[in-house]
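Next up is one chain by itself, shown in structure tokens, the form predicted alone.
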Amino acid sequence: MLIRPNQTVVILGAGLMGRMLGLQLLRAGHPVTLHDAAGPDADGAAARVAAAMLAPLAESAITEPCVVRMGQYALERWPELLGQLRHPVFFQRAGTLIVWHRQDRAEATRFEGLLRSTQMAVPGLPQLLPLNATELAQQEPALAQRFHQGLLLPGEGQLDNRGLLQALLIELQEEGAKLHWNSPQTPAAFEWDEDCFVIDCRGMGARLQWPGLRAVRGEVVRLHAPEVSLARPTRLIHPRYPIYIAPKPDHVFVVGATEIESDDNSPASVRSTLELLSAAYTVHPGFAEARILELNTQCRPTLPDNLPRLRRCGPRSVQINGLYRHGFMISPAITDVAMAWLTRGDTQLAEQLGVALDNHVESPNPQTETA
């Protein structure tokens, strides 16, 4: 069944894409209420931790070629996202920097191979480019004399999450969908109402009525480092603690990297801090004087397959769930294959970019939750 014309939608989670969704429909003519565990802050939400790369061929090391299409995707679709919203929301397309210390080097090749192998599978993505020492310092001076050698992709980015999500909160408002916070809802909740349609996009909170997600912690550091200047997102490749080190506005730099197959929110190990703050100083030695900003843990939904998927979990309900580690990366992708599936029917988008799609009504779940 599709959403008709003008019918009400209400949308459980206003993370990244219950805002971005509730912001399509309520565009395209349908009241939309959105309901939240959490606050307008996003504080319950993996994307207020993210570091918001979009990163498709980087990534590719770690996930499937139709993720990398879903990104590869995404990157031509955000600017004109973006271009839409009321406040401005910083976004860059400058790359992604990869580098390895020496003893690394092994790593590093088999990590190059991967991304050419991607490369050979998803067509239109941009040529990797080897960067000698002198090119490594003409890219990205603020590593001159660290590194001899590192790869470069180009046309990658990122943009600020929690400036994106304020200015998506913003146009809800402006729009006027109907927010309600603090109030964790389940589909169940709306199955009495005919006149709506319900869309599940709680992650973590879904975990009840979706058989097999599962969580996968991560940890980051947000840093204020006004010695260190870094044009780009920067990759530090190592067999044990690879990291990224995203540089925001105003010298906040975001750094992470660790990936744990846990549904534990507790604060960040000593082990992990040590490894990222440890690692990002290798980089570059401004480091050693930032001061920590924040040190987050998040747990991400992840599906069996670590893929995204959209199913019907009733007659009048959807939900969508599994971004993982990808949420920015992909979520215009997913935005606009849930868009075109529940309110035109057409599944073209889904099949060129490899979403998944379950058309088949899950039975009632007996169970509930509050999140």
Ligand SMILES: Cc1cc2nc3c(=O)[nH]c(=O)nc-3n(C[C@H](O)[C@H](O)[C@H](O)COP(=O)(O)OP(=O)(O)OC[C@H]3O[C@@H](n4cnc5c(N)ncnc54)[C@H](O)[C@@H]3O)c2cc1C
Given for the second form:
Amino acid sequence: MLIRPNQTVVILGAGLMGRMLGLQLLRAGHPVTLHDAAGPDADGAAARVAAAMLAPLAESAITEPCVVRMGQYALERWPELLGQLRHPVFFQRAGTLIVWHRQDRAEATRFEGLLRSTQMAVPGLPQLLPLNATELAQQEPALAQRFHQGLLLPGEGQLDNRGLLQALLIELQEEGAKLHWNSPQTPAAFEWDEDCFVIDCRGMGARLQWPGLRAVRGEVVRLHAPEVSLARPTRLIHPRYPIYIAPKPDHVFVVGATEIESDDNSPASVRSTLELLSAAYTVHPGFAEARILELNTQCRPTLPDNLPRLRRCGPRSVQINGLYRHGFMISPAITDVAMAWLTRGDTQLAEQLGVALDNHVESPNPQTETA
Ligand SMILES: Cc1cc2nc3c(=O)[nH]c(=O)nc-3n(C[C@H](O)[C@H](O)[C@H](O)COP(=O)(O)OP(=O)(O)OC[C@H]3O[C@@H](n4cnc5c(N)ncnc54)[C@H](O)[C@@H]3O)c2cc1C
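Since we've got the form predicted alone here, give me the form predicted in complex with the ligand too.
Time for the whole complex; same chain goes first.
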């Protein structure tokens, strides 16, 4: 084990991973201190703008089987973890619906082929359900007449990202975590303190200490659309504008997201906004009268292989990063792997799920450590 029983843990970054792991460490009896460069509303976190879809099979079209396994594991863990919070968080598992316009059938066939090969590679995934027009209308009446076929991925889920971040914050406060806002830090700042163990969960904020970590920009629109009712996240297959529409409580919808290889965090472009909104309008005309609540941009912290990783960065420090576009989908798996490794020295779950752990201590780069 790396963290001694009852040892104080300092977590850098109170975004998604920092809050999730901080709470589990507190419950395991560790005094926990969190530092975040931004404020308690997670304004600096990718987690604040995310759609928070939990869709391992849908994502398998663009990710590795190990991430699908982590996502499958996490779908079962979320209800337990949310059940431990005193504030309820919106969570549902009504599946993911995939639709396409007639002219894009070839793209849909290719997508279905990718999902079917994932089902062969990862046993235990739910069956993919092809829907005809009648079945589609039964599953999602709002889309009847507009689409004539679709695919349902049963059991996939979503949750309310901001509700979760807030509920975790309340829990951390109630359990006695020490919280420091507007407090940007580096692991090197704590090297002198031999009593504490440092966990770096700074997402993009760790870039100077993790060469290879890159940003993948995403833009999302938050809409209030009282005329639209969708029971589940819906993805539109499209050769140029593939989008998802994730329904949140009270007719709020998150429409996203662009994927741009860039660390530019400036506001959304006109082109991206037009594409996202036009595509949403082709899914449901009720979006024409929707109100634009927010237009957000954030960067997804991504490693060269697009996979998450835990690594030692000093004798008493580790880094957890690279959650890319799957933080909500996999964070319960990463949290359990981290707890097993750090507090019990147990790497069995990491091996089972295929989570990369680097146990050798990286030699610090003096030029970047203090940057
Ligand atoms: C547009 C978009 C859509 C997404 N949709 C989904 C989705 O549908 N499903 C899904 O599973 N995932 C989704 N994600 C991905 C998910 O949001 C991320 O994978 C996840 O937030 C990463 O968690 P993290 O804790 O590593 O980083 P973050 O959530 O970014 O948190 C990092 C924290 O570190 C803090 N910090 C930075 N520098 C410092 C410093 N020097 N000192 C102290 N603190 C610092 C930041 O302020 C921040 O609070 C989406 C992301 C984006 C951008």
